[in-house]
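As structure tokens, one chain now follows by itself in the form predicted on its own.
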Amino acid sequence: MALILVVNAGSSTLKYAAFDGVRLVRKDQVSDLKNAGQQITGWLSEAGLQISEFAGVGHRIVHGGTKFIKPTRVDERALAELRGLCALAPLHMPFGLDVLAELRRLIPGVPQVACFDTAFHAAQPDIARRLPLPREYHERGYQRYGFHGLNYEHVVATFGEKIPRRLLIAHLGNGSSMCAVLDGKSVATTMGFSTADGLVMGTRSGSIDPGVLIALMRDEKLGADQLEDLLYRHSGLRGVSGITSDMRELLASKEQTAVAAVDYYCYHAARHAGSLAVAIGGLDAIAFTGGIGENSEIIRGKILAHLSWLPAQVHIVQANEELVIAKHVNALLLQ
């Protein structure tokens, strides 16, 4: 089996892992997103590994647009096309692609494979992907894409042949979304055109009345950049609480605004869950994953309390996007 390096550049952390085939050798994560290449090479050196030993590098890339719907070896042309998608996921894409470009420079000739969070949702039916805009905008790429697909793929694989037919997966973390899975396939999901849609998140707004955005532009004189900054970096739990985006800190706080933010998060997550249940005709099971979903019994309980009318088995699945990426890189290397 080949040594595979996996790099997962998220919105708040940089995770990296070394695999021998699909066997995990070493894994780590940092919240310092600077000098990624140096951090990775130094980390490998500590483990007695050299970056030149690796047969391939897999990257989590959040957005693949309409073209990139399966793992892809990245060359200069593909990298340029992916940079054109940065505006669709401004918290993730620039950093993720910068890391990819840096590793292409550090180890030229070693395949760099992009694995896309949007790919798991690419086969959703048109009724789930289309936005209610004139058709010409749909043809230009204004449509629902969905995200967190690599981890949804992992959760589905974890169930194997025993996967519930109607499964709701709740990926809850600094970025949060839910996905309705029918017979192992994505049918509907809460994130849409961008990673700011759907559930309330750490600093992202989630679903919001478009009329509010128009009013903010017209009445508060916010430009596009200011609006993007507001919706992606200053809203969500941080905005509602006025304290922090960290769920652990909010749960530990007795401040009224902290309590209100937690309740708001859970209430709206349950409302989205109810909507997704419609897409698959009910629920057989709910799987919680992601940092909050896996670790916070309080949050799971509050969400499930709103869904007591919709009985379903409850599972907790540890997120593992890195393993999915390693599998994809291995498969491409064998072609």
Ligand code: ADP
Given for the second form:
Amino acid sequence: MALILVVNAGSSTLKYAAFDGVRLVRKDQVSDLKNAGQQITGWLSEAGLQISEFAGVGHRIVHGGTKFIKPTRVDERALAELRGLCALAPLHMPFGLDVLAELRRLIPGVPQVACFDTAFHAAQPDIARRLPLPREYHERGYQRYGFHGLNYEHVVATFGEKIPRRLLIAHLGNGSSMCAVLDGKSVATTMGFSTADGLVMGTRSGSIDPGVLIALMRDEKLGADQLEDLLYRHSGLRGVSGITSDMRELLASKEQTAVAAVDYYCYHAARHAGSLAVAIGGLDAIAFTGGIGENSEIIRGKILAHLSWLPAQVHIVQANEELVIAKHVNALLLQ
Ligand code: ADP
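With the form predicted on its own in hand, show me what the form predicted together with this ligand looks like.
Below is the entire complex, every chain and molecule, led by the chain shown above.
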């Protein structure tokens, strides 16, 4: 079997893992995002592994746009094209690509493979995929892409042949989204053009009336960068509570705005779940995943209480984007 390094550069953490084929050898997570490539190579040599001996490196890349819809070996040209997608996921893309570029420089002979969070949704029907804008905007890339696809793939794979026909997957973490899965395929999801859409998140707003954005620009004189900062970093649980974006801390707090923010999160998550159930004609099962979805019985219970009229089996699946990436790199290198 081949040694594979997996790098998962998130918005606030850097996770890396070494696999022998699809067997996990070692993994770690840091919140110090500086000199990522050197940190990773240092971490490997501590374990007696030489990065130059690896068969490939797999990266979680949040956005593949319309072109990158399957795992791709990244050369200089692909890297430049991917850089052009940074504005679509400003919390994740620049850092993820910087790490990839740094590792290309450090180990030029080892293939770097990008695996995309958008890919799982690429075959959604046009009715789910299209934004209600004039058609030329769609051709220019203004579409609903969807995200968290690597973990959705993992959840689907975990069910194997026993996958419920109409499955709702709730990926609830700092970033949160839900996906309606029919016979193992994504047919609709709550994140759309960007990772700011859909559910209320730690610091992201989720879906918001477009008229508010126009008013913020016109009346509050916010420019694009300020709007981005507001909607990606200061909204969601952080904004509504005025305290923190961290669900565990909110659940531990007695402050009225913390309690209100938790209720707000669950109410809106359930409303999105109801909407997704329409896309698959009802629900057989709900699978919770992600830091909040896996660990918080309280949040699961509150969301499910809003959905008591829509009974479904409940499953909990531990998120594991790294394993999916390792599988993809293995498959690509064996071709
Ligand atoms: P990311 O999207 O960055 O990968 P995670 O999936 O790790 O994030 O989820 C982080 C969130 O999970 C935080 O809001 C954290 O407070 C929450 N969380 C983790 N454990 C618990 C728990 N036991 N109860 C409630 N929330 C939890």
